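Only one chain is shown below, in structure tokens, and it's the form predicted alone.
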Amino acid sequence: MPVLRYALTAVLLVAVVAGCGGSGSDSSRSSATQVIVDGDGAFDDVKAILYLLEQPDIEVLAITMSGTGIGHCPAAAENVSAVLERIEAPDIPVACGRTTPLEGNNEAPEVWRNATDNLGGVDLPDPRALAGVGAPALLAETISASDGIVLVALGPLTNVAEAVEAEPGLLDRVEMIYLMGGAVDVPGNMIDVNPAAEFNIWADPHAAAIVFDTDVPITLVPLDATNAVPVTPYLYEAVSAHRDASAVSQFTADYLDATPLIGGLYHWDELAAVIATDESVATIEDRNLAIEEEGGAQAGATLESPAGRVVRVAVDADREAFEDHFYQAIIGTGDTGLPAWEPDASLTWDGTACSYAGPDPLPDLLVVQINNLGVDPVALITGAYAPGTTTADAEALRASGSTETPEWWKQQALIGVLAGAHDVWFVEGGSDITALCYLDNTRFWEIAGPRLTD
């Protein structure tokens, strides 16, 4: 059985849906909270932007895209502009920033970036013209012209930091930054690079440190909270049932049609946007945090430190409350008319033991929610034993501590779940397939399917 970290690279950093309806920024709404969105063009960014546009008490003044995140620039900004055109949103200036971090050269895998640039292949009209200035300048102009504004930051902080370097007191006018990024009490998602880091901070740690070094209030929405809001099949079912409700639901359904759910996706940026409109969906605590800048690719961790600054941290989220807000935005109703979604099976690791509730033997296709309540990564592994394999073979593997896949095991799937996460996955099964709860080659247990015998 391979080392677990290879399985965890299957956790994608591209999210799946979008929603809006075209209310957007009407300057006549003097009582609305004014917002700037700074992102990187990933689809969870798009979804978060459109969620905010649907809120009657939010006025989105500008959208800036960083070229140091998941999407490239200008493709990321052009995609967002084209989405705004498709759903007939008001005119909102959109600008692109630099394509390299302020320091270092951490970069997302090109396959992620190309997929984001393509935006799932969904049909889009020609984009509106981008703003005549770069992202840092648009941020500075918009903030300086306001009497108080909220910044929803959904990607690497390159644009914000560059604007601060040019005008150190700029963020004094910002009432709050809601920042999707970091991992405080849970592992990060840059597994093969820096297991302690989350992508948005890892991509430009120096930029994050610059922003953290200001006095602007920050509400951090890290993996600690987003791990509680996985993308489930319910999203697909609800959007499909309401695809003709609006331009937004049609757009969202088109995107979902092009991107089948495999699991490992979370409502990352969407949760940050929802918290920015209603903090009651999260549990928020004050923490003293600092950004680890040293170490190149090993940088990017959000560390608790007496030398750090006080940051408001969302340490957990209420999934049902979040989904109520989210569905209200993308399909126009919190009542989808569908029964409450439940997985076919659940696998829970509590830090001491595994428990499985679901069909045994495995059906041909299983939707399983994996709940990791421990401090170690856990995996669901499926496969088949070679004829004649016995419990003695398994005990010998445990005793050896080897990380190699044994000859007597034909592996089918390996699904890794980080500590604190609640992933939903599709798993191919069958009556001849055995499922294992797996931490490492010294700790694995049969949970369904054919068992070994003496």
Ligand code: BDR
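Residue numbers count along the first chain shown, from 1. Between two forms, the rigid core is the largest collection of C-alphas that superpose within 1.5 Å. Since this is a predicted model, take the numbers as computed values, not measurements. What changes on going to the form predicted together with this ligand:
- Once the rigid core is overlaid between the two forms, Leu61 does not reach a Cα shift of 2 Å, moving by less than that.
- Annotation: Cα of Ala419 displaced by less than 2 Å between the two forms, core superposition.
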The other form holds:
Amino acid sequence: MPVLRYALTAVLLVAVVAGCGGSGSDSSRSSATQVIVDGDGAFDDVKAILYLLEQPDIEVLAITMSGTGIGHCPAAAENVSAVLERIEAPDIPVACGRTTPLEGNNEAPEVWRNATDNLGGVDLPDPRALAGVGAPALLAETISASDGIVLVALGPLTNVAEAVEAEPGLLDRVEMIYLMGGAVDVPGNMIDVNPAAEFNIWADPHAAAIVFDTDVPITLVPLDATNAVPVTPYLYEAVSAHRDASAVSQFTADYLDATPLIGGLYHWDELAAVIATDESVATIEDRNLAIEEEGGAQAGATLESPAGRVVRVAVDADREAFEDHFYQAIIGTGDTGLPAWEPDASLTWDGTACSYAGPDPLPDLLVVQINNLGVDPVALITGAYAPGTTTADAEALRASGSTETPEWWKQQALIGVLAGAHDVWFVEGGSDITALCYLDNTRFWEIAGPRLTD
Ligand code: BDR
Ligand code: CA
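Now show me the form predicted together with this ligand, since the one above was the form predicted alone.
Zooming out: every chain and molecule, the one shown earlier first.
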């Protein structure tokens, strides 16, 4: 498993890395619902689309991919089209959009984008022909021809905004947008560029502002809710145990085999898709939100503002209820027959103290869940001190304002977790490895392994 190596500095990990009837409160649907999916072709988008395709009371009319998120265009659309072919899905038009945001130049790191373009190399047939039009036109055509439609938006809103600019009243025909994006009472996940913003909104803030400026009802599924559904080894165990259940489970198992679990992933888009089919898995509150379009520390944030618009915000989610819906679709049963997943170790920052529960010393490899219940980023650091140096030296170095990685500290990992998050990571250990809980650049607590305080 890749273990992330970072200098002993404040560089915290990018933890990035979605009942109908308008604002109706009914939590399940009474009849088939027409749905369009717009996304960005990432690991979770694909599983969210599979989830929706498996819903008996949903008809997916079109799938559009943005070229401004994680996947590139046309690769993201070709991948989705190839997945549809592999699972023998109905003939659904798929299109890709523009490759630059409507304004600005925010972009995910190429290494992430390229890794997404071939879906980890999973076995796929040739894609079906893409729609003969671009994503905004396909959105407009499909919405205009429908008699009330739900849009599940799982990536930057570039395509949707471009369609609105071409036809300002277009979204009047959309009953609800279920939007994976934003962060309201918790930090964003663009920690090394803008801690206030979540990726989908950050990638094209102006597009988000255009959509927020319409009257379309929006149910936002922000990090506040997705923090409840981290990706854990359970996903791999459950899908692998039921890989022969269907074409969807077989593909998902192959996909998971091809894309080993790294840390810090969440079921972001899958949660938005599940909430679009059953809102009872979430706690939803009305909030007044505006998109921060200006640059600077808040760029791309979803801010509470009297000048904002009413948005239905999923402020929390029920992980078990989510998993029941998700696995029912992907492997045909919510009862996977597996025991509930537990990490090998857990590190919890409660805002005043770090507590660690798990093996000490650290075994060679363990799965750690890091629960940040505070308001500041907290990190788990593992490494080994040179003889004669102690944690007091590390604290003195940080207190001096130095950001260097001292030669007397051989670091293995520094895993930063944002307030409200519950990241799951694989961590290398060893009997000579000291594990530290690390906060706000100066405070360290030795939590496992050799104790090297004065
Ligand atoms: C969002 O960013 C994308 O990479 C994911 O697919 C998800 O939609 C999470 O911030
Ligand atoms: Ca996405």
